[in-house]
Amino acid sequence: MEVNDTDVRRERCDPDRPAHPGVFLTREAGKSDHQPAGLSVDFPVSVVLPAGGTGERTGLRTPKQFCSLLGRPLISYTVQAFERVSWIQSVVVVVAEENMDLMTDVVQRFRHTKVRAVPGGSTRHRSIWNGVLALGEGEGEGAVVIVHDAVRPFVDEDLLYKIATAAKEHGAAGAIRPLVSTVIATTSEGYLDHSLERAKYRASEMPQGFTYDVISRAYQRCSESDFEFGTECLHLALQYCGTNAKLIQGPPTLWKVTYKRDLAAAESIIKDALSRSACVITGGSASGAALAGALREAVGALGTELEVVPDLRGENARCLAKEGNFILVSVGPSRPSEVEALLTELEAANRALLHPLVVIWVHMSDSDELSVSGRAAAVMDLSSAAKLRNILLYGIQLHPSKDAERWERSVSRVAELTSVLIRDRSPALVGQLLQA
C-alpha cells in the first residue's frame, strides 16, 4: 500500500496526532548511533511479536503489518525498534502460515539479523504461545520475554528497559496509558447502565514483559476459552500464576496502527523523523559556506538541523554513517561529477537500505538559460539511476545577487524548498531542477 500524500499532510496538522517517537531509524538494521547511554541488563531478553492478524479494520487486502510505508513494510519498522537495542538477544515474529514466505522476504531484504519467523495460531493467545514455545527454555536462566504488537512501531529503548527490569523483579510488567474516553456499560436494550470513574482506570498497552517461567506456566495452565477469546497476557499471569504485574506509565507513542488513516499518520511521523537533520557539503568555497550558514539559520527555524562540512573526506566522512539527508552546494560551472561522487559514496555506505534518502543539489550560478537546461537534463539523468538505489535526487538553481534583500529572499526560497523536499520526499519532483 502506498499512502496518499494528501492524507499524510492532513494527519500532520491533526492536533491529536501522537507525539514524535524520537530517532528510531538507523543506518543499518540492528545498529544505532542514538541508543541511550548506559542501558544494559545482566539477564537474557527476547521478544515475541504476534503478527498474524488479517487487518480487517483497515479495509485493505494486505494485512496492515505488511503495508508499505516509504517503500518498507510496517513490520520492518517494529522489528528494527527491537534490533537496535543491543541487550535484546532475539526477536520471534509470529505470522500466519500463508505469510511465512512474505516475512522471510522482509527479513532478508532489510537484513534483520535477530529475527526468526514462526507460524501463528488461530487466535492471538495461540500465536503468542507459539512464539514463547519457539524461544524455549534455552533462552537462559531467569530470561525475560517481551510481548509487543507488530503494528506498534514507535517504541523506545528507555521504556523497553523499564519493562524488562520490572518483569525481572516482579515476574510481569506492562505499559499503561490514561483513558481518553469515559467507559460506560449499557443495558441489553441499549440504554446507559452505569459509567466508570475514569481517574481510577488505565488503558493496558504494549509492550508487556514476563519472566519465561511465568509466561510459559500461564499458557500451560490457561483454559481453551482463554486461548479462544482472551487478549490480555497480564491477566493470565495473575489468574494462573498469582503474578501481579508492575504497571509502568508509557509515552503517547505507544499507539497502534488499527485503521487505514493510522497508516497515513505513521508515515507522517516517519517522514518527520527523517526530515530532522541534513548535512550540507559546501565544496570548500566561501560562497557555498555563506549559503550554508544562511540555510542553517533559515532551515533550523523550520525544524531541520544542518551540519556544514566542506567535503566528506577524513573526519567529515562520519556524516556518511549518521542519520540524515544531504545538500550538495556547487558554485560556478556545472559539475555533475560532484553529484555522481556523492551518490557513489552513499551507495557504498548502504544508507538507503531502510528508507528513501534525499539528496539535494543546490547550484549557484549566473549562467545563461541554455546551461540551466543542461543542468536540468543532468539532474534528470542522475536521478533516474539514483532512484533505483532508493535515493531521491532533487535540484535547485540559485542565482546569486549582490542586492542584500534579493539574496535574502533567494535563501529563504532555498530553505523552503529544501524543507519541503526533505519532509515530503515527493516522487513527482524527483529529477527536477527547481528555481529559487
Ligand SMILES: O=C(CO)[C@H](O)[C@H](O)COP(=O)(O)O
Contents of the next structure:
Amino acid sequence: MEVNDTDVRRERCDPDRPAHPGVFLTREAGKSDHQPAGLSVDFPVSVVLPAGGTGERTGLRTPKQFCSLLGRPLISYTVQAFERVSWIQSVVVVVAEENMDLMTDVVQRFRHTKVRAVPGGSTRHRSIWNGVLALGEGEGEGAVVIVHDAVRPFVDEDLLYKIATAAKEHGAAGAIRPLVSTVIATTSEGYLDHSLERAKYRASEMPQGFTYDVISRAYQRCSESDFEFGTECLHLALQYCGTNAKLIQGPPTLWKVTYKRDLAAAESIIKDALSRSACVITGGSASGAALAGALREAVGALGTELEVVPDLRGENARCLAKEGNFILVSVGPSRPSEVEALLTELEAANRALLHPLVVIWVHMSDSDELSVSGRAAAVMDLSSAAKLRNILLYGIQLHPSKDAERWERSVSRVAELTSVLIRDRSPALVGQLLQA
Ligand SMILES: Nc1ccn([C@@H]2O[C@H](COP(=O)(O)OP(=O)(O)OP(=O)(O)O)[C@@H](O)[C@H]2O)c(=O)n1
Ligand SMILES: O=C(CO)[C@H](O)[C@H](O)COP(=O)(O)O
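Hand over the structure of the form predicted in complex with the named molecule; the form predicted on its own is what we had up.
Let's see the whole complex now, leading with the same chain.
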C-alpha cells in the first residue's frame, strides 16, 4: 500500500491539512449512513473515549487519533461508531488540553451531535477517570458507562449491546480475544522464567462496560500506582469493588491502532467497506445497458456489487442515498454537462460528508466532436470542481468494437479499472482519462 511511505504518511497525518476542502460536506444532524440494528436498552448508556495519548509508538508527530484516514481523523470514525447507536445517549471524548481546539473542529466539521470533549490526564487511567467525572452522578446514576479506546474504530452495535447489558447485570463486562502468541515471563537477565498455558488466557480488549457506581468507586479507591501504571479497568473493578467482570468474545476487528502500520491497515478496512457496492447509471441507451450488464458480472466477480439504473429520477434516487460509488456511462458525443449534473445531485444529497465519493465517467464512443485530448482536459477540469465537493472523479475511455473478442477484452479492462478505482480511491489518478 502506497501509504507506507513515511513522507506520505506524515502528510496524511498533518492535522493542519484540510481533511475536506469544501463546504458541501453536509449530513443531516444525528443521521448516519449505517442501518440501525434495532436493539434497545431500558437504562441510560454513556460512553467515555480516552483520546488523550500522544501515540508515541507510531513514531509520528500527530497523535494517532487525529491521523487522517481518507480525509477524516481516526477519532471521527470511532465517534461515529457510537453516535450511530440510537440507545447511546452521550459520548465524552477525553483529549489532551493542547488538542481541545482540534477536537472541537472535528466535532463541527463532521457534524457529531452526541459528543462533548473534556481535558485528559497524564495516563490512560487518569484520562478515563476525567471522562467518568465529566459524566457526573446526575447523568450517570443507574447508568452504564462504556469505556472504549478512541483508537479502536471498528466496533459494532451488536457487541456494544452485549457489553452494555452484561455490565448492567454483572457490574462490569469486557471484550476478549484469543491470544495470538504465548505469554512468557522473563528473568532480569533476559532468560525464560516461565510460560503461561495459552489456552487458559485471553487478550483483554475494548469495549468495556461498567455500572456508573462500579467504575466511579473503583477510581475513587484505586492507588496512585494504579493510576500511573495500570492498564486494565476490569482489574480495578475486581480489586476495589469485588466485581468479577463478565467476559464476552469480540470479533477480530476490535484491535487497537498502536503502530504506524495499523493506520494503513485501518484505512484498508475502511476502503474495503466503501467498495462493496456501486451504482451504474446507463443514461437509458441500449448500448449503455449492455455495457452495464457486462460490467455487473465482471465487477461483481471482483467483489463489488453493481446496481444498474437508467437515471437517478423517481424510485432510482434511492441510489443517491445508498451508494458511495457511481459509474456514469456515456454513449455517443461527450457531454460534460451529464457529469456536472450528477455532481450537483450528489452534492444536493449530502453524501460526501463522511467519506469521499467516487464517480467514474465511462465514455463509449468512436466519433466525437471532442478530440481525445479535449476529453482528457474536460475530465481534468470537472475533477477539480468535484474535488471541492469531496468527490473523486475518474474517466475511462472505452473503444467499442464489433469484434466480439476485442469487445470482451475492453469490457474486462473497464471492469478491472473500475474495481481498482473504487477500491483504491487513488488521489494520483483523479482527473485522468484512462484507456480501456
Ligand atoms: N494519557 C493518556 C494516554 C492514553 N490515552 C488514550 O488511551 C487509548 C489507548 O492507549 P494507547 O494505545 O497506549 O495510546 P497512546 O498512549 O497514545 O500510545 P503510546 O503508548 O504509543 O504513546 C488511546 O486512545 C489514547 O489516546 C489517554 O486518553 N490519555
Ligand atoms: O487493552 C486494554 C485494556 O484492557 C487497553 O486498551 C490497553 O491496556 C491500553 O494499553 P496501552 O496503553 O499500553 O496500549
